[in-house]
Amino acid sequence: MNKQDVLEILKKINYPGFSRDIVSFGMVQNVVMEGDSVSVILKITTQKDEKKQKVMDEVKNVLSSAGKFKNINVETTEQVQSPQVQQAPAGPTPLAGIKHIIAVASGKGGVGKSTVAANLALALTQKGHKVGLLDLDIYGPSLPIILGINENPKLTQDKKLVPLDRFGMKVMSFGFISGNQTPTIWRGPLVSRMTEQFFQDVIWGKLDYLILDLPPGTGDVQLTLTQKLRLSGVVIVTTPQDIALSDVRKGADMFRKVQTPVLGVVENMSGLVIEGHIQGAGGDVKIDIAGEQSVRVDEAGHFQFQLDIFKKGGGVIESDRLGVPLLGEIPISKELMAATDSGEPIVHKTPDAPISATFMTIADRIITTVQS
């Protein structure tokens, strides 16, 4: 057996309480093989000793069941003292002062990544966290419009960029530098260089969360990101219809291949809520909108129902395929559209709105996952 064979075996082990395996979580720090002996080094950040021990015992059990090794050694990083144990090769590095870096991604454009990223960042801010928001869509930056910003960032004497402050969070976008109306025509190497510069040359300071708004696809930005930066995880945004899911799957699978944890799926444009009033009506009434639908009208004549314009259940299908949670479903909403176009995202503009509550729930679920 080789190291990859061992990793495939270890993918059978889910971290306690989650449907994601310890390999995709990035908990397998290294695998060292010598003849019929194998050593597995685990990096488990939880302070709960019973969880650590449970994972270590499961690693021993599945490797023993393979029947290929006489000696199996399982340790955590803080237990490793022996100089003979080879450490994992250097990989992506964390950003100094930033606890968690979370990417918002999709294989397809137009699914609402920027809207989700901005409202997620604001939800985390409202929960008392120090948050940064970085727009990495170099070809079509959206955050200047979504956040209503027309300023340019300041440059320090040592050529470092100072992020702008908006709604209590730190914000940076290529649109602040290039001008949002200027088309960007760059080849891959320049895109990779600018992406890396946003990591190295922006003074973020101390943050609890840095939210990355990624461009669509699986191109230069995504590859540079996973090679240069250690991510806490990625949130996949999709819409319900099949054509969106097809592209979204490619993006999700790319992150899995580079060992970046997928934290969950957000389904955007998840149906249109229609409500109205029929004077003098009450009981069951047939309302013919794109086909008949029986809608309950209350005694006051008020009715409400959801019209699934783009089918239904795309987020559930993708979350089930990936074995990760469906973090939330965001309906099509005039209120959400108006807030986004006004430069004041709905979580900040109308914090009591039902959609704002959905974003707050998504934030809670992400916090729980990355801090486990």
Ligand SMILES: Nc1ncnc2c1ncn2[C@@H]1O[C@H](COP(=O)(O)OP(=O)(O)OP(=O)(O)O)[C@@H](O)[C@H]1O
The other form holds:
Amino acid sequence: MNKQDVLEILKKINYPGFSRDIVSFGMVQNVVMEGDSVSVILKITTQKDEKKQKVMDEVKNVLSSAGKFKNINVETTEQVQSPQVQQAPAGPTPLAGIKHIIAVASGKGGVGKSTVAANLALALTQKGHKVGLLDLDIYGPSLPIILGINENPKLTQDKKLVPLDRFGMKVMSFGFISGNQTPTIWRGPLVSRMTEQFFQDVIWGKLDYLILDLPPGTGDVQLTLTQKLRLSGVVIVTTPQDIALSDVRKGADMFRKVQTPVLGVVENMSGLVIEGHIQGAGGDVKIDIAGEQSVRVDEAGHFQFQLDIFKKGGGVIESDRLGVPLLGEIPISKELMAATDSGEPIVHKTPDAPISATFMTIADRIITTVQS
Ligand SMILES: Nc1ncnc2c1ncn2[C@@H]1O[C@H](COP(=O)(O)OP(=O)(O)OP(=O)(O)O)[C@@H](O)[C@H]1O
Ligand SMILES: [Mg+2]
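Shown: the form predicted alone; wanted: the form predicted in complex with the named molecule:
Shown next: the complete complex, the earlier chain at its head.
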């Protein structure tokens, strides 16, 4: 019996809840054989210990029924024990009726956090999930603008807030209640209390996903949040320049310290999409950009390409080094910005745009991670 034979046997094991086997999922990291001993090393990134155990037991079972090995050893990689995938502590509680709370965070401001949060929420909505979107950025709430909302949420008789309906999802923002006139200096001390109260006082109903748009950095809101609530995970938004700096690492470290899984990184403003038309240029025209990129112009004179302003591939390397998956790369795009600033995010406004497809893929990756 060789390694390939062992892998064939392991292919009989489906990952719990899936019709796909653990080998094709890439969960079998290594198989080591020596005489009549076999060691199988598994890499299972699930938060659920019982699932991990079930797979390990099944591996033992199928290998012992093969009748070729005296000693069967099944282990999981260190990565499995990293804080990233550990169970949240008993302290924070889940919110009743909400299956998954996912925070969108960034080390610094202006990297596109709110844009990503809104489009991600809309992508999940389009996939048929019940979604809520909560803007916790008390210093600069932007969801009312991004989603083109200018009405206020209603209060019930017992002073609970009813979220607004927008593009098929439920939306609530600090901006709705704090107003933009409230001086920032007054808001600071209120932040923790308001954050906490917000969660108790908003009637979300049943939700599959609640997406939180956090303020930048690692301040009061983030702390209160992770102490009070059980998050399914956090998505970190960064730009190509910052990903190589300590930015992502700082964010990832903070969330790991409080036992919140880091689901991955979204690299925003990665490259620049340029689209245009050259009049009278039908057919096979080629133009060179800065001697580096060549661009094809089609029959009708139309062209589109991505100019990689920053070093390409930094996101992949860096996220790999941090052990945090790269969920997707969003280029700088006029279309994306125009949609955002017009109050209708691109995933809703132009669902068939390539950037919308990228957001759908990011949503898929998140769904797979939190549900496994
Ligand atoms: N990929 C992109 N291409 C072009 N413009 C973008 C892109 N991503 C975001 N923007 C624009 O950049 C500005 C800042 O984005 P956004 O408000 O989402 O950032 P943020 O990280 O939430 O900022 P803040 O820290 O202030 O909350 C917005 O005007 C938005 O439309
Ligand atoms: Mg924002």
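Residue numbers count along the first chain shown, from 1. Quick caveat, the model's predicted, so the values are computed rather than measured. Take the two forms, find the largest set of C-alpha atoms that superpose within 1.5 Å, and that set is the rigid core.
K.L.:
Once both forms sit on the same rigid core, is the C-alpha displacement of Ile72 at or above 2 Å between the two forms?
P.N.:
Yes, because once the rigid core is superposed, the C-alpha of Ile72 moves 2 Å or more between the two forms.
K.L.:
Honestly, after the rigid core fit, is Met360 moving at least 2 Å at Cα between the two forms?
P.N.:
The answer is no, as the C-alpha of Met360 shifts between the two forms by less than 2 Å after core alignment.
K.L.:
Once the core is superposed between the two forms, does Ile274 show a C-alpha displacement of at least 2 Å?
P.N.:
Yes.
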